[in-house]
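This document opens with one chain alone, in structure tokens, the form predicted on its own.
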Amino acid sequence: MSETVKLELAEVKRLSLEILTGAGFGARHAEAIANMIYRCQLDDCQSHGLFRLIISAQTIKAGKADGDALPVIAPDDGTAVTRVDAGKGMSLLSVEAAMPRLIEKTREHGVAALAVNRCFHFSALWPEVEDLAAAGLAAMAMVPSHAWVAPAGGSRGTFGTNPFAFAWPRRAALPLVFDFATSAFARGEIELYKRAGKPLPIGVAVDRDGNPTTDPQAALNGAMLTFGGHKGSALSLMIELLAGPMIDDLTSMESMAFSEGKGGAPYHGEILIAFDPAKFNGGRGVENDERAERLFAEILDQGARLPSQRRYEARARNTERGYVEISEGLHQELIGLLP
């Protein structure tokens, strides 16, 4: 019995709309998460790809998040801010619905931001911030998560993963994007170190005394860890502030108290800043990204790789084969999910 199953591309979506939509979603909602797993799951990020079905479907029966719930966007008030209530419904539609905005507010302020309130969100970031870059735009996005992790010398979970990330467009090569949580491993790397038997690094998390542990479960049980100790501490809590208070929305800790221990997907809200090159350019910009791939093409001589490389590599060898390796596991268990 081999130990992965090859899925061909238009089965990814195929069986993401099934199991969406089988769990309680709408069909604008199960549309949005299937393209998000299907864009990740291309670039063989696994831990954001078809394995976030599991919670995609544990969020709905967790009886708190609205599949049919319909994103609400402010009124325009003239200012460089969007604002769109997504009526606990999942993060993605609510995006989707205002990034037109968003591109709009940016071209014309120069920097514009996005706040999302009341979503769920179990997603992958880099999508969201690789399309504004698409756009000719520089992008940031920033969400808490539940309290999973520990702040530098703490002992018990306080942030969330807290996720980062960024792009920079490019003129004739896809956008530098990285994506990263601020924890020195996403919550779902550790569940698939548990469900593969692995032991984790050291560093990445205590457990519920406050003891390294390289054991997943006792992780889970316990608290992860940031990355670079003080520094990610410091920018976890940056990330706190901007995504939650400064949006009047909810810190990692209200998050996982408002789950009441129920599972799913954490409720709180996402923040997405665009900045407009050509209004900070000088109007200079072929210079400026010209100096800009000078900087690339140092690291790249190096021997070293720039974010972003390795799954756009990916992409286009999946989409040249016309298919995409899981667990034979994780296949498994999502058929236990179809209606």
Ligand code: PYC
Second form
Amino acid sequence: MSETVKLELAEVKRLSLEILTGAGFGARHAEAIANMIYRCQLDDCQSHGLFRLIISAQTIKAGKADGDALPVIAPDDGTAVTRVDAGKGMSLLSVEAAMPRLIEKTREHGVAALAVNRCFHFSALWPEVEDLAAAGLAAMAMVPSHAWVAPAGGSRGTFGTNPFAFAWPRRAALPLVFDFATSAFARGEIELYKRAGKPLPIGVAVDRDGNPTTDPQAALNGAMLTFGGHKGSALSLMIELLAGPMIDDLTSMESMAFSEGKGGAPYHGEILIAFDPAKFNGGRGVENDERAERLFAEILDQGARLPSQRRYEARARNTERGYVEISEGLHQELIGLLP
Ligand code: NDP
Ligand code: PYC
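Moving from the form predicted on its own, what structure would you give for the form predicted together with this ligand?
Full complex below, order starting with the chain above.
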């Protein structure tokens, strides 16, 4: 077990802002990225918390991202679709800027979508769908990434790690949320295994020659695998299509080609889709919500847990004690990124 360091919550924010502004992000992007990193670290999402400051800094260094780009929301065309052009900035400021329009459009139409175009993207999706659920909406979010993942039956990186997130609003509890890569492991998770010197489980990746591997570096050099064989592969393909060609943006293969091996976060689009239950539930919101709660109770009654339960427990624990824990190695690396 590697040594860990305790970081006070205010220090998580301060360290993030200092590294991000030092790397070249303008104040608004730095704030949006630091907020996302804070939320992930508070929930003990190690693969997409403070660890992601490294790739954020690399993204500016690679020379293709604009650390000051301001989101441009397309004029309202009266439909349920909102588009926002990130202008080669990180995605988060654009999502933040367009979220009020997405909520308003969802309440108006019952279903609405937000397409974010031309963004660099490094982050977890759950905070975005959790925010939509906090506004009383059910929501989904999807993004491609880089072509690291082989389709079922194939051996070459074609799909991204393509996360899919879903949130369901609850009256008397925090929203039910899940958010997972459609690859067996997120790339960030493999990177953490490599740093910790731990072997991967079998079924996560194949090496350059297409042989199963448990070596994280061989996995990073070879091809990752989808979860659930052909089922995860089909979901990953769907995400490529909905968050790529459908919204006039890049697939994971195209994003990888765009990066020219220079490193940093993938560059592509993102789609969020939101539903207003009040427009679907026939005026029986309370009864239908109770039915959803009975489903959750049945899951818990069997000793199983709900997705997001671990995160919410971590959030409560870390908020109460006022600090988070990260590995000593990561802490040293972050100190090295300070200007
Ligand atoms: P995990 O495997 O850690 O978790 C997947 C989901 O399943 C979580 O919602 C988790 O809830 C839930 N879960 C886990 N175990 C159980 C269980 N036993 N019972 C019920 N639910 C469970 O996710 P990944 O490693 O695949 O992804 C981590 C993050 O990486 C995601 O937030 C994702 O958005 C991000 N990512 C981002 C990418 C990008 O391109 N931007 C690409 C790939 C991943 P809980 O959180 O409570 O444990
Ligand atoms: O962990 O797979 C990943 C990932 C890709 C882009 C951001 N995170």
